[in-house]
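Encoded as structure tokens, the following chain is the form predicted alone, with no partner shown.
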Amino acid sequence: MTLPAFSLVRPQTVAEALRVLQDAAPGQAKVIAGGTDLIPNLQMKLYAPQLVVDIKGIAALRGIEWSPGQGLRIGALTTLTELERAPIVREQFPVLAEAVAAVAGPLQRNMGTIGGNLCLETRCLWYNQSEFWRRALGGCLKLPMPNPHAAHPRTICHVAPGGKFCWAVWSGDSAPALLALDAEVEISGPRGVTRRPLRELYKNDGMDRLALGHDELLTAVHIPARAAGRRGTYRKLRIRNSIDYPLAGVAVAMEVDDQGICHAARVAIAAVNPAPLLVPQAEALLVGQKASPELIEEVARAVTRTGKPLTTSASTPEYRREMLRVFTRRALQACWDRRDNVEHERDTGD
């Protein structure tokens, strides 16, 4: 469980960093922020970078801005503590209070970044393990092995063992709960400054899991002024409630006026898929109606059907897909009887 070998810089600015990202090779630099989720991995040898980024030091990356106008900005080292205890985001933004609460424990909460928390690595029961017990297994597709015996390493998936797709699944919380909030992203890189959709962040594919280029730092968070005041929550389905990824998560923002009738709607999900995804036919049944069983039965299906939970976890397939069904019913009736505030308890199904 040792460290690799690696050489380690500390910019102090982000035109620092984006200097020495482009001065290295592709996929031979890190960038570490909190360390939560790179450490482990360094430890495990899922990858050996030659170089490593320490950001923590570049002071303009911190700090929550709010502004009627201009809405929600998130500095990408703006921890998940700060986030979840800011007056702000528990007032107007529900959803993201209560994701970013769910994440680990409180020490990794402390540490662990709203931008590196949207970086994580995919996760997968074949792939998330020592290098001796994947050296057992000849490896997978995402982290090829050599074998002794072969002139190549084998390339295999073993949870789909006939497909050449990796189904590593996206394990984060943060991520569907801004999804509902219809967050962007701030990309600073050598052509300068962009803002783009959270939602286009990602690839839906376990090894290539994000559009971001070598060169390329994530540096801010955005959430729109007309997100502030939805009705939200976050339902996340864990072995241990303490500390573990979700297997499933499921998010909810909406408008409900005073009528109960929904005026926008939004439902993304996480860990079920090789990127956390919105689930648009939600918004197509839900806008303008009113909460019935029947609705809420109806959504939770369309959830389901996209959502794809395999064999990537020691939950199963069966048991994930369901839990989807059941987050989903629990969220709409708690935003619709603005039960804002969800006590995290495990949840078990119906």
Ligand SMILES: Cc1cc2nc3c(=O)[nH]c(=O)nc-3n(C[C@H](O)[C@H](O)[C@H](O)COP(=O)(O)OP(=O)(O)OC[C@H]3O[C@@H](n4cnc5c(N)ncnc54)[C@H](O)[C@@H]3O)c2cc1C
Contents of the next structure:
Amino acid sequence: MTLPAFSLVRPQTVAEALRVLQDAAPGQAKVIAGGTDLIPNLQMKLYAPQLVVDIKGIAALRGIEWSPGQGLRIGALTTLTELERAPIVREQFPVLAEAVAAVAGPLQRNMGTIGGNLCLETRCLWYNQSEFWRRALGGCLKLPMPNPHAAHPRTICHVAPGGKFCWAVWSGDSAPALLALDAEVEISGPRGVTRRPLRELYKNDGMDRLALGHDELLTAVHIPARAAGRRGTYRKLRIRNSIDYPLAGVAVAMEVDDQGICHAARVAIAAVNPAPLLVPQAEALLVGQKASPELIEEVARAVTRTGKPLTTSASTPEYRREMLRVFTRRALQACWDRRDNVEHERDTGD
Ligand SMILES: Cc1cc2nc3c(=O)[nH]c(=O)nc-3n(C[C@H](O)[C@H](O)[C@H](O)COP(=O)(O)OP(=O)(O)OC[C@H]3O[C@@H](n4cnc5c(N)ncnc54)[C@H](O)[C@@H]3O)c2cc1C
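Can you give me the structure for the form predicted together with the named molecule, which would complement the form predicted alone we have just seen?
Complete assembly follows, chain above in first position.
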């Protein structure tokens, strides 16, 4: 589990970082922020870049700014701990505060950044293993490995053999919360600085997860002012509540008036598809309605139709699909009852 050899550069400005990325051949440079995802992946030899570009020294990428007109701007290097503790996030965007508080453990949250969390590598039981382990199987579709003795062809997907699609799962927690808040990402690259909806960052392909060029950097996340004050909550299934990646995650953000009528609603899921996804039917079903068990069940069913859990993770697809339904029900009820941003029951699936 040693690191592969690479050169390290430490640019101090975004322009400098972009120059370095542009000069590198596609696939030969990797950006490192907190390193809590990248370093274990390098140790497992999931990739071996010639160059690692450490962006931690770029001061312009830090900080959280709030303006009632512009909304919230979160620099890409803002750590998850900083986000979790920021009063503006806790008070106005509770779904995000809950989601980042559920990432890994305190050590990873102190080092891990929001940019890194949104650009995570996808995960799969058959991929996130040591080189020795993977070689015994001849690798997989995402990372073929030469082994003349392997029983399978070298480019097989062990999750869906025969298919040409990689089902490695999007296993980040902040993305569904940010999707539920209509967030946009700021991308800096050779064509300047652009902003696009967060949902357009994800390709829903386990092998090619991000719509981000090799010469581009995610520099900030924006949440529009209209999303401030939405009730919200995030529910997450994992083996160990103290540290693990999600096996299923549901984020809900809603606007509900004093009569209990819903005026805006977003439901997003993670850890069951190769991308974090908004559930398109949820808004149509919920807006204009009051809470009822039948309505909540109907939305929960729409969520389970969007989630496609397969044998990529350390729990069965059936259990993870069922927990999507349970979490959706609990999250919607909590939002309607205004039990947001409070210590909720340990959602371990019981
Ligand atoms: C034991 C353990 C448990 C974990 N559990 C969870 C969990 O429960 N939930 C969860 O969401 N995550 C989890 N993680 C992953 C990780 O800790 C977090 O997702 C963290 O936020 C990643 O941020 P980082 O800055 O460390 O990313 P890095 O490791 O530095 O980078 C991650 C990826 O993003 C790219 N990247 C980073 N910043 C940028 C940028 N600005 N622009 C473009 N690309 C960029 C890197 O090239 C890399 O591919 C866990 C990690 C460990 C080791």
